[in-house]
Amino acid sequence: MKIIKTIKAVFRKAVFLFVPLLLLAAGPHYGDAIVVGSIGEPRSLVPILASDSASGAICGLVFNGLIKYDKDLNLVGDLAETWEVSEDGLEITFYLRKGVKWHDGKPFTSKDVEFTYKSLIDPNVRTAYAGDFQMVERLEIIDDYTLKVFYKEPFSPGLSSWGMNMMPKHLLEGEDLNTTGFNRSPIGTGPYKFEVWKTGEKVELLSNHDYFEGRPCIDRYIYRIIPDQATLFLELRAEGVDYISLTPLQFKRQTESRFFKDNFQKFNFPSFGYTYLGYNLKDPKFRDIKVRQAINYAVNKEEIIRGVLLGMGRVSTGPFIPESWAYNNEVRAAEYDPGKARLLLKEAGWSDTDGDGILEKTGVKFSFTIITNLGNNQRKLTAEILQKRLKEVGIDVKIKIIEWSTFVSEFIDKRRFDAVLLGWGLSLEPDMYDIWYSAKTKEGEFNFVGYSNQEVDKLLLEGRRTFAQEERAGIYRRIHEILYEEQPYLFLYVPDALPIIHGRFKGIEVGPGGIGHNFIKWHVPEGEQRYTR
């Protein structure tokens, strides 16, 4: 699942590393449409409620934050033209761009920033992003285009947190953001204007010709919802979609034909995220650290990488990927050792007293259900390998595949699961407060497994108060070490990202920040355009 802390990736525009892809064509040219295929449907287009990748993809085009990451992963202005940070880190003064308008023609001003901030800290709003903004002591409007943010204490993720998408006060003031109709007809300041959302079918956006960074070259962005990966691939083959994420099998074997080489461009780069099995830590079975450690030894992650990812991924050892400066190189993945797993389970009081191959404790069989989302075959196959390996050590595992929106709203948000197979997309900022802090367990928040560790809580707060990267790295590396030791998640793998894009799209600029940073400059030469209005 892409419940993004970007997931913070939602507003920080989580970035990936891309390989060189194509020569730039002469241009730019205006027109055409890009059809993006995805298995997920947005949950909310109210940006501060958008916590999944589908919602984030749309909100990232309709709205803007005050700042953003550029091609080279530097923070640059977005709705804010410039800013000043005080020497003690307690104050940030933002100078907003003048002349920016909402899609309905109203001007964007400091009052919209204030409204967004107040909405984020409103306890009645079910946002997962309140934590960063609760660190603000007050926000002071100087004039329509200048505002000052005062922090209660030094807060290192403070500047990057203002990548949060801004909302229009004149449309949302007095509305219940949890139920507002704005969710289905959002108005932003971004490069694309909302046009239509047909549930279960598509979301369509139109280019904003008055966008402050220039008119996007591609006139329409069509987000097609196709909940099955096999069907999605057939649509790609029929050229009904232009841009999807491939499975490893599709990447290695099904797109090597002359047709795909002539018509598409595909990429392989490390994704900025990981896949995991998260336990409901309120379940008595999973409260015992020895049980969670036993499962870690019982599962062969390399088998999953070979069999499911076809070698296109790496074993995960915790909440960061190796490319992050917060990653702890000294944390080593546990070796596959079913014998050690059985020993730990025995020490935890589990034994097969009736000889049926399934462990028991106080008369209760060790049986649980893994849930994951419909349409993601990699997760389904991963769950099947987990099921097989855990049966070998005496644990009975069932698998339940659930449609995405139901999966999130009825099972994740309501904590109705034994164990859940999901993925996190990560932002460049390594702050993990929203995922691991013990108090972040309300409905819609990200610590849905119910993890609680006093040292981790203390370190998370310390990491937020520390500005020097070397000191912060030490803090996060300790958190990495604790989380892998305690195994609130079974950390599985960091998959490669495998996107494929139709070859007619030109102007794609490659850098350390990937290609998405200049999407408004992608274009299709007039003779190759396929969609007109």
Given for the second form:
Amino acid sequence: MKIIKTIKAVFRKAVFLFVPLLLLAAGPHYGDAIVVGSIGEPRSLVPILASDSASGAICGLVFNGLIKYDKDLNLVGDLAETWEVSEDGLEITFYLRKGVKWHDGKPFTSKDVEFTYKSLIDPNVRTAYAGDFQMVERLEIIDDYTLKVFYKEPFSPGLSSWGMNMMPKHLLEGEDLNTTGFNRSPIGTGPYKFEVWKTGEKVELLSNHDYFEGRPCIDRYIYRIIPDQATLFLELRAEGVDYISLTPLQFKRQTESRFFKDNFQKFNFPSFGYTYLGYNLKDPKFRDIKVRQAINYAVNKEEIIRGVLLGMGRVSTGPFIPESWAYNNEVRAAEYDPGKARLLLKEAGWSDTDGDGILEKTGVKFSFTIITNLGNNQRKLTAEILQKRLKEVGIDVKIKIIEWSTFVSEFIDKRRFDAVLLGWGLSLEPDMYDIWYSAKTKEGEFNFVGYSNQEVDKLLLEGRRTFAQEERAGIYRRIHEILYEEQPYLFLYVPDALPIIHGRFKGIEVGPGGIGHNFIKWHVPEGEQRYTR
Amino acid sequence: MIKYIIRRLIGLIPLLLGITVITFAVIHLAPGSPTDLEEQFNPKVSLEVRQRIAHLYGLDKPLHVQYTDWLGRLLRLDFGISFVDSRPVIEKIGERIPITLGINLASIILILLIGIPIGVSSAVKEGAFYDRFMTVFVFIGFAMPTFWLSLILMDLIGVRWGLLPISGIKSLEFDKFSFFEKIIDIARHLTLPIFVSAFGGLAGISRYMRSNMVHVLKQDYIRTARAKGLKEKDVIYKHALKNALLPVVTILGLSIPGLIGGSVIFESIFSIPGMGRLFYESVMARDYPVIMGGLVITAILTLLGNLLADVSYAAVDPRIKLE
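For comparison with the form predicted on its own, please write out the form predicted in complex with the partner chain.
Following is the full complex, with the preceding chain placed first.
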């Protein structure tokens, strides 16, 4: 009897002890704040005007688009529950999620979508995103939660453009979007509500308890503006910020100490962008495909990644995000082979006749200038390595570094360059029409290298007309192959994104697209919360 | 005196106009445009879009039309709207002036409080070890790169010892503090920046002070004062110091424009949202309205500072009369 009693007592105690523990382990831990440190200040929080990364980061938490990319980089519904694309590709029907509310309590309906669309194509609004929406013929509201978008011709990149953050009609109608006070006190549908913006100091957001995917675990999101890299790192060291992006040097050398291992977690995954050397294809030297291929063999990309990124990156062979379905994994990067480079250059008619180590052809020396923009040390170092490697095969390279705005308007737009070292930031939509289509070479357009290939032109147009992902994959993989064969760019590397986050944040999941996809599930166990006041 | 001031003020108008014409021309002739956006191309931002934005900013009009438009607005005290975030220029400048002004004032006061005694005592002990030591000390401050000193102090005092916050001007929890805590918080944040900027500025004032004092101490009336048996303390602080301070008044007048002009490096390192950073970022983004607004305000303050220096000099030095 006594034994049974004891067992009962123990059991009761155990229940007392265990149940709360279980609840703690199973249930989400709300509370705490995450302090994100960044060197940039947002420009405008009107989502269609937000073209910089800082504004984008904040708008991404305050607003939602109709659709979004999930962890595995597939398009899924966001404010739209589902969508349908008509057989001929001319109509997209969106079925909106019901019961979604703006942060001020008003319901989100198809009228808000229509309003956002109309603002995007309004010629008086200074939005940078009008392009994709100008392909829309009209938008028709079926009811509060259904709408149809009609295109003039099938336009598959249009689908992902509906990931554009939606704006509330009831607050913005009749306002001048360029100057509205909304740009500093936005109201959206997203997981976080805007709280305060202190210029040059911070932007603060509070969690939206009524968010349609559930209340985010972290109560406050504080975006701190610290314009100096060194200070940012010191703040991290003093735990004044929880989350920053590291440079490769900081990642490999400065955060390996016990302190960082105990208190922080580091991640690395390919970033959405690549660095390349673009040739001016009007230049007779570079018009010869053999010369471009020779340079590809003469440059050791692994060496650049080791030297410039300390290994935190990967060789790029084409213009797509390595993790995306458009990327052609069968394209193999050319081996570093200076012998082959010399051979190709010889076949192209370049030889060192006067013995000074620099190649000549019909009396002209093979000498050109690489230009790149000021303030990007990685590009500067890359240019120096290129210079050294090309010297070895008899090509003389000069480097010129120019302040960004001047660089764009005087050199890129006017095509006054031999070769340009730059990077493209990419989205998951693989349409590259503006960069590679042969007619996109006017001043200020993006095919500034002057690339022209009939097959690529055809494929680009086809890719825009096709919706089925498998079919599109075939098209873009073929483009990838042709571009690597023809080398209008010397594709160099895809740098890694290198975020570091304080160790108290749990639940961070790395997906092919990075770590941001499940942000609302990140949490801090109760005992470790720091900002509780 | 009043007549003189009015005459000078009227004289400032053509000068100001000239300054605005030249700066407007220089800024617009510099290559680049506000539509170049960020330091990364975005393939989604097409040429048509960039042209449309340029049109909305009025950048497709001829330069002289842009200038007269701008001047017309300025006369109505409208500084325009920033290209970067569409806020009124006056608001952007207005929220930063108090911060920069506050820090600079505190640092100037600190410089005066330390620099003048250093200068005076060095002059009194001219040539002695103390004098030479102080010379070296203030020049170390003058020569030391601000960014280096700042980072070292931040690492030492902020990170290793954890005594003071590293950057910013307020804590993240500032709004929840009591009034008293708020004052302490701001003081803690500003200690390092003010110390760093004052350390760099000591050399100027203390050297001026020293050379003035050395000069004054050799004057006949000082010898007279000593000869009639005054205490050395009275000689130095009553007779000599007053006269030696006169040129410092001029220097103070001339430093008025400097009070609202911040330093980019200093403000970036301590992440202080001041004028220097605003101005630098605006130039980089080709944010013409903010650049012009900032320049006009600085130009006016410089010219007024000069005037004030002249007037106050006449006020404190009876030998000078303004005509």
